[in-house]
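Okay, so here's just one chain, in structure tokens, the form predicted alone.
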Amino acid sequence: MNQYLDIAPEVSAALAEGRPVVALESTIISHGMPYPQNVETALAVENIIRAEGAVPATIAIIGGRLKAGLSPAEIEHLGKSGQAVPKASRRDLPVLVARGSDGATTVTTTMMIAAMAGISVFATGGIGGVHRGAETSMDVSADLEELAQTPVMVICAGAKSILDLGLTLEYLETKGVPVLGYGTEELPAFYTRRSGFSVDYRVDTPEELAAIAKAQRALGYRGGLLVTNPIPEEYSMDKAVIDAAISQALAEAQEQGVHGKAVTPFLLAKVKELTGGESLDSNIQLVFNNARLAARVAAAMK
């Protein structure tokens, strides 16, 4: 086991019983929700987890150790201290553990340090990707670079709306990542459950994604895999509303300057603030989604 991983009792306990576990984000408590709904978000992920008869593991940084398995003092921390955490993506982690600082894991910290510990699914909101104007900008999200070298299959309601969808399929192909629509021949774009994009392969049963994770491994494949669930119909937004607040979210953003890793946070701000709070209702709804499908599939795989 690495030296700087902690693994928490429970989680460590249900991995050597062979029981399902499932990886969780923290970047999701410091820096996509405001303090408490980010706590009783976290909290609440879990409790779905636990229900689906699953055990949940949220991965941060604490004192410089990584951490797989949180106390509920642990995500009340990250949650009280919100932006002021790190967000740690793989090229922070060194300086994290060496200088024993917090931080909040991305999509890819958290499957970097998921991987570790031995678990293999993890749910999140939505994965990061190829940005808009990233033909100049070079802003390429490192989540599909984990995605390309990590055995750890990652359940989310698709890329984030805010992001060029038709690119970031299109990398994610380049890299040999299978993109699998859960009950859908369509890419969902977070908020909404249609982006105009198609998935690689529709899958019906967390069964089958149980089977085809299997079968990669099997095959040798270094990678992960990526599946999108779309965000429930009665929590879904109207596309031509996110949009145009995504829009204007983008050019507030190049007018103040905002760039790399600030970017995501201040456009998901910005479009909470546009849809009236709205868009963070349909966040919480989705995460909620994508841990039941995760705790299932993880069972699946037993």
The other form holds:
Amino acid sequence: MNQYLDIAPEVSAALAEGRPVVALESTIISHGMPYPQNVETALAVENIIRAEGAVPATIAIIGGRLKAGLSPAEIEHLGKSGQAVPKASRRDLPVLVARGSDGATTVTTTMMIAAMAGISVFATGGIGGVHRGAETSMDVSADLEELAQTPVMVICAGAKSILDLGLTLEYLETKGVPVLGYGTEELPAFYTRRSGFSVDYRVDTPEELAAIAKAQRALGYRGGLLVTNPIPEEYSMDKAVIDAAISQALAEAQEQGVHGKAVTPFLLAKVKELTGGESLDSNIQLVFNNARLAARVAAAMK
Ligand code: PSU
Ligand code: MN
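Switch from the form predicted alone, shown above, to the form predicted in complex with ligand PSU and output its structure.
The next block holds the full complex; its first chain is the one shown before.
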């Protein structure tokens, strides 16, 4: 275990006893939702995981410590501080740790810290991917590289079409990351259940997802698994409304010359602003749905 890692007592007890644990990210808390809904959602997600008989481990950097498992007060701190907490991707980690800073972990750093702690299942909302226009901007999320090298199953609702979903799938294929659809042949697009792109395999049970993770581990190869779980029908959004908001967000990002790590937060905030409360509600519900599945898969891995 490394000297910067703190595993919460509840999490380390569960790991030691072989009970199921589910990792959760913190960029979604500090950067993904407004206060206080972010804190309420983060605590509710933990409760959903507990109700399924698993232990939640929300991951973040607090005062330079890599935390696997946060107290409610730490979740409140991250939620209240919001954008003031630096978004922490792979390249940010050593600097934030050395400076004793806080950091909101993305899919990338949540996977890294989960793996350090020995947690193999992680639930989130959406992952980063290959951006539209990446053939010239080269904007490809570090999340895809992490999926290629870190042995954690990431359960998400697909990716938002702020990204180029086709290129994202091509990249994952090149990197050898299996893309699994939970109860679907089609890659879900976060707010909507359909994208027009196919996943590699449809899987219908938590047990089969657990068996695939076990086989991957036993085969001894690097890398994780991407499970895409469509948003429940009743919370899915109108495709035309979402597409219009995404087009406008992309145009504004281009106009304002947004680049680097600011691109994704800018686009997500714009889409949210343009679609109002409906998209926030959908976002919350799909995270709940992913947490429930993750708890069941973690239980099935035992
Ligand atoms: N996509 C979403 N919601 C999110 C993110 C992406 O729909 O909250 C966050 C996640 O933390 C993800 C990160 O890991 O943004 C990716 O950022 P980037 O594209 O800069 O790698
Ligand atoms: Mn980027």
